[in-house]
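What follows is a single chain, given as structure tokens, in the form predicted alone.
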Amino acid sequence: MAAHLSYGRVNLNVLREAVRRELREFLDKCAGSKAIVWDEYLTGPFGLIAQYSLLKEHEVEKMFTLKGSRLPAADVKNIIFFVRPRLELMDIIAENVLSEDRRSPARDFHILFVPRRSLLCEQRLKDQGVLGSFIHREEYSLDLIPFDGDLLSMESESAFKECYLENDQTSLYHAAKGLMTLQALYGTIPQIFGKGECARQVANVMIRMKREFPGSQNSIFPVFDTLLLLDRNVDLLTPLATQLTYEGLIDEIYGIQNSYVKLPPEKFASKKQGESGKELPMEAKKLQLNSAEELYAEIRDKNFNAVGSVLSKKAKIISAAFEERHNAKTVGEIKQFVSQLPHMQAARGSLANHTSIAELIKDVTTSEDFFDKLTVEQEFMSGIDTDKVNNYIEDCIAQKHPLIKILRLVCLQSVCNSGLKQKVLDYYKREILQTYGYEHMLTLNNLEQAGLLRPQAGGRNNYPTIRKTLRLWMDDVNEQNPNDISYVYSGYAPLSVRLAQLLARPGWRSIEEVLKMLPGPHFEERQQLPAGLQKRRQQGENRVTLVFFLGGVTYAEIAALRFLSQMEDGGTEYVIATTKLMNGTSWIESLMEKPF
């Protein structure tokens, strides 16, 4: 059991166990010893639901990464390919199967598509002459993966691009399918609210699935009261800004992949290593980040400026606890101290790690360039000088700063101005192409199609109205003891989270006009519950809302929703689901065309 998944109001271990059961059943179909050949992208998500020990119990002896040419030697009866339904992967699989040595004992081949079987892929395998080699061709519907006690992700890296650029709604079908799985395990969600075109489609697919499979109506008492579906393009601004929470900054600077982060090793070398002239470690330090670690759960969602004081307070508490050993006189007292020792040592190790991470982040956040970039971002978000060419951006282009940094800033300016004046937009495009190369023309075109970098339509800027009505900019933000979600960006309140907050209280009717200014329809659906399953709320019991971000979510938005969950008079607890955990850099990267 992953204990941290059952901390919240919704026990996500139930989902994890259901997914693990399905995996075990498939492995048992392939009797005998096994080797798994992994599509490399899937190893991270799978690691969150099934460790190697589970696979070993079911006779998995070897694991390989999917590569061209011949498979490595393995004395096993079954070879199982775990892959996403991608045509280019089918060609590699065909190459693997065809290069099997006919003289060695025959091995059985199986293929498991994650999350769906694909006729196109099977046709490609048929064209290559290998489809008949597979005994089992099945799908494993790993739609929503539990990352933490209140966090689920599909980890579909190209969902935003597929929906908004390629008009491919596959990921929306998977989202609806994942929601149906949740309802099968946690009961029907009585109220569905949504904003945006994709949200509308997901709700429609869910309603259709419910109609087509009447047996899916279950008699489980509903755990969730409300589902809120939000399109990413309703709030394009938030991911572009630099996140300022502890977890958000770790992700911005080092990138968190499937709840793991790789960090430069020198900060983590022990003092003895440095002093004894021993070689410092070269390998990156890999740490898992989730709420199973007590200290991380406490500081992850704080504004980075509030983290230092927590760490120093913890250091004093831990050193005082270790000092207690001098006071232990009797055998009973010594025994008690020894029993607490493992927990204290784990706490000390955790503190050392997070102090090192905080030092690494501080090196970045105290740099002049970070401060200049943040100043420009905050000017844009508070509505200052969004309609003309920005000097700082000009200088960054002239000094050839990383292209993604430039694109994030230019897109942020465009979004905060409801599009740029044609003259300003043309100037930026020309400068970018002349400095970074004309192959980036396709990328600029993608950003325009996605609504991130576009000319202003009808010469009207709606952002100031949206900003004032939804209170997106707060001048007097308290980073140490916040009283508003704007602390996650030191002044800017994420639009997406503000919509969730206002939906809970006083309701969206109060912001009807602003909702019309944001892209896509807004709607409400009710799902009938069988008699006897209607919830009677106990005095003081909070509602539970599932917020599903279609197109990706940032750690700062997650922190803001957790902040709302913990508010004394909030009345609502939030669970977050998304197609992908992302930040501005990974998002823009997913929209960039690779130069040939």
The other form holds:
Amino acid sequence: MAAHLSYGRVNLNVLREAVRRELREFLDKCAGSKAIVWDEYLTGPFGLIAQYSLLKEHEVEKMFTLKGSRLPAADVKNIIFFVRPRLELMDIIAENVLSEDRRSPARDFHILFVPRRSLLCEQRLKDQGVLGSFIHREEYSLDLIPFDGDLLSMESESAFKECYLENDQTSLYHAAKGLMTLQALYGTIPQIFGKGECARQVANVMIRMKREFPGSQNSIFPVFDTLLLLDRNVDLLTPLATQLTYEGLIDEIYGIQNSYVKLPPEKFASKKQGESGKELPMEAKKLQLNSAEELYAEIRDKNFNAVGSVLSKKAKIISAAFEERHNAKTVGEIKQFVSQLPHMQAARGSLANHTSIAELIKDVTTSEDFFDKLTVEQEFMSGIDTDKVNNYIEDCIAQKHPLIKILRLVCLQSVCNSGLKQKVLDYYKREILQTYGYEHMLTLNNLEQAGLLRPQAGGRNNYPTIRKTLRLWMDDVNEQNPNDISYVYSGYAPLSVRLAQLLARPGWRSIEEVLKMLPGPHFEERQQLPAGLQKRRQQGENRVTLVFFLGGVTYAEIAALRFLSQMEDGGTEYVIATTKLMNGTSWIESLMEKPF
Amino acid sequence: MDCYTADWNPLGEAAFYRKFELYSMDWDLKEPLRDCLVAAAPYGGPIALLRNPWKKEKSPSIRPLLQIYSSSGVALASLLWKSGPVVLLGWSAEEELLCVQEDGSVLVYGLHGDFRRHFSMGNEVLQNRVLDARVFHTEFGSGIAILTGAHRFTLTANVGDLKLRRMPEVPGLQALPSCWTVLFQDRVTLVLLAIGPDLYLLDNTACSGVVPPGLAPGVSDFLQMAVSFNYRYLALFTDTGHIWMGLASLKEKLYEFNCNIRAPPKQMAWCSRPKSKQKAIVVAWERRLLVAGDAPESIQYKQLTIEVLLDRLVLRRLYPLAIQICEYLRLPEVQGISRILAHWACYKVQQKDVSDEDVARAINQKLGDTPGVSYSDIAARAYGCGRTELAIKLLEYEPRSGEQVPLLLKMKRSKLALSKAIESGDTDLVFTVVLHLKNELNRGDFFMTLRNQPVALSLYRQFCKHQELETLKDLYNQDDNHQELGNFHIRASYAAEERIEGRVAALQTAVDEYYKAKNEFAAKATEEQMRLLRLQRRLEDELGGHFLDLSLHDTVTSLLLSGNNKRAEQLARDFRIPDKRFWWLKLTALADREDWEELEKFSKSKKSPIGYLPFVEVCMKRRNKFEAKKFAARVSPEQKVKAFLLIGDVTQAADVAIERRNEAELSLVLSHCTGASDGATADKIQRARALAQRK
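Compare with the form predicted alone: the form predicted together with its partner chain:
In what comes next, the whole complex appears, and the chain from above leads the way.
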């Protein structure tokens, strides 16, 4: 069911199995039939860990969404609340419990906090007079959820906002906990590198946690050689740019949620015969996207411009394979052909889906506006005219294009200029407030506080130095057969991934000056291993580095790291962890504040 | 060979016994032992002895002496009893000595005669005095059952977790029952008592008569009863001289034996028969001993596990021996050595003559980072002994903040608790301390404390944002954070205020704060919003319709759409909307209204700051090719090709591109030559290209 998790260099199925076991154990603690009341936000991430069938095996008979007033009727022995530790949710739970019908047979209540039990929440339940009603109050440490063979996410959408706007480091504590769980399963990671304040905090907490359990000396042979902790605010630029990989564009245009995407159904109309021509209102087409699908694994990380040729090549191979049936003469040959049929049909279905998706995306990428926007982005990233009001942005505001699009562009310009001149900044801000409404003042303040849209400090623009030293702009990009990570943005090499690349070779010492220009400290820590667990590397064996993006990561960055993993002479393979899989739009959205 | 059997005496016909002194007790008894209160702990535990208990004839000035001996007779403690008369001594499973006084209070002592605590068995007991008492052991722990002067039973199943239960009345009980005992069945504690020929079973709710199955007739009194250690078996001694043995549930008889002795025995107890290890009963009279039994069950000596053994050594402060045993048995550190060291440390903190520093250092030196040692437990013990400073020093060695913090809070070291919580990175812990501080300190001190701890302050701010908005304002005020105060009032202008005057007033406060924060932009923008709000209200009054909370842009658009062009332009001027945006805005609104006449007039009002391509675009968006054509001609040369292509005029587009000799434009036009009639145009372009190349 989750075989694709075990395809990578590190078998992430081990983690999935561990969290599934923990879930089963909890469910069995509440003996008898059960109903689960869900904090709605958790259902997506949980879907990646356990399907309904698992819950059913453990006597879960009903599922409800957590909401106020009385719980729906259900003839079960146990009611279990699956919730994040949030005060507002505690109030709803209390309301549920208090309005329970006293005449019907008593049901046992339990709470499962995800990912952490909280004293604060329990105090709240106590204040509401319902704490005693719960038989089991436990935590389910679902910190890092395996998304793919090389990808883990905490799916905490507010992590960036909490860390950089509210100075609330809860998600960093959870990240550290998640890393401790990983180390318990995959061995102590001997080397830790980091850049940024949050990275420093996570490393500190990890080292502290290790000290808290001195006896639990890990005897597992380390799978990871290095952990690289990166603050999102070290690289604010990358997520603002439009991702140009296949997966990145699907996410930019349709939004991928917990590995699923919903697409307009027209292009997927079933071509079954015999159905009447009546047009039924169709639901959005929902597809799961991960490397379990062979074709998707091959094209997801390619620049979109290189996807078409792969798809047409695949089409030829598949139709050739189907043609083979004419050559199958003997019974043995026919049998052979038939045995391959299911696989071929799956491949054909997959190809049809992705051809449709590619057509949908092409409609967008070939539009004039997409081209104009991309041109402006690329100008900014290559350092052209970043210090004055941009005509295109001005026109977009005048035509009231979606606000998030405007904010992404203005922030991109600000970041590529190490902040805007006060006059330019004020002009943009005024235009935005007048056009989209004064209430966005709070959003603009947030963006400024996060460092995304701010005045230039001291009149110095460091970006050109950073761009040149880290080779962030590559004029000779090859989208079809890339030789550099810059292919994921058709020219721009994501800063975050460049830092990972340079850390592996030749090391950060070569870029000390630039590192100092980027926010937050950079550091290195070592965790001692017992003599027996120290690795003796085989000739040609790759190192494994876990890159943890604190504050979110984009699919294009993931693609770039995968590209580095696959480089012939790369020497390092990467596993990626993050607080949230995101793109510029969802990121900006998380920072917006709507007062009404 | 003789010497081996020389000291064995025959016991009945099949068995022999011998008597020898294992240990000599280190006591010097002047009075007969029968006049003392004696209690021996199970599993060869210590023996307690209360000498000179209260005898009426003795002078009250002589205080009784409480002595404790090890089972091998070594004196462990001796102290004068200064408290009230004692009815019963007994040992708990944890080897604590329970001294049940006549007034129902129970004094608890340690193995070394150290006073631990005391508790009362309740008011009823206090009033009616204790007539008789028993100490008993179950899986819940050690309990005490009391029969009061009012002939009522009160019991607690666990002295460590005192829950008093007053048992129901026994009808007709006017004197001490001839015998009674505590039973334990299905996790419930019961009392079995005998009144004359009747047996009664007391549970939580009722008193019921019971009859032992198969009991020989003629019984008019039960003289003695005994229950086995595991509560499975019961033995009854009747005045007919019979011993009845059966299940304690009284559901089955195992064996009955007539011993032909009718005198009441002094004692009766379950044991195992020599050799066979079978269950048996021992009955003792003044000068006679009897062993009887047939129940096939072995005594569970295994109940004394290695953990219990270690505990016992630790209680006797034989730490080195305990550690040697652990090493010998190769017990895991957490189960073995760590636990013993922790006990040692708990003992160490009670040595009041050693300074805090020395104790803390000594403990850390010996314990170091031994896994499984909880410094916070040791610290809690130190705090229990009133050594708060020592407790704090010990907590410094505790690596787990989750353990440090609650104890620090308990010791009222909240500020230290706060910094420890912050160090841990566990925000939930920080929150807990913050809310604790909030209740403990006055508001000023609370705010001051937060001010010195930015992490805690930010977390508390978030809390207030959702729970206590007014406090949030106070926090910003304290920090003179005018920027955030400005933001605060903006939020208030939307959330808290309904009336327009209230909203404007909230915004005015925001303006003041922004000026104080030297955020001129925000102040000006807010002033502008105040003006806009007032104006929108006026528009609603004068024109009807909905204007409030529209953006300036949408307000102007709205006016244009409803034909109020003059007012729209006035507004644009008043709020200094840039010319370019105003042209886009008006153009879009007029196209939306399909007011083509006005659109054309507008295009001619002055030279368009955004060119004429947008005019073509908006017309085409409304599929009005006729109007679009009018503007295409006026589009600047650079955009002309695009304009002609928009209106679908490939021929003109080609002409312009050829004239401009622009390769990019030529290919663009060529890519649009898809219609059947475009062949000629395509040829024309190809010719122009060829010509250009030749040059």
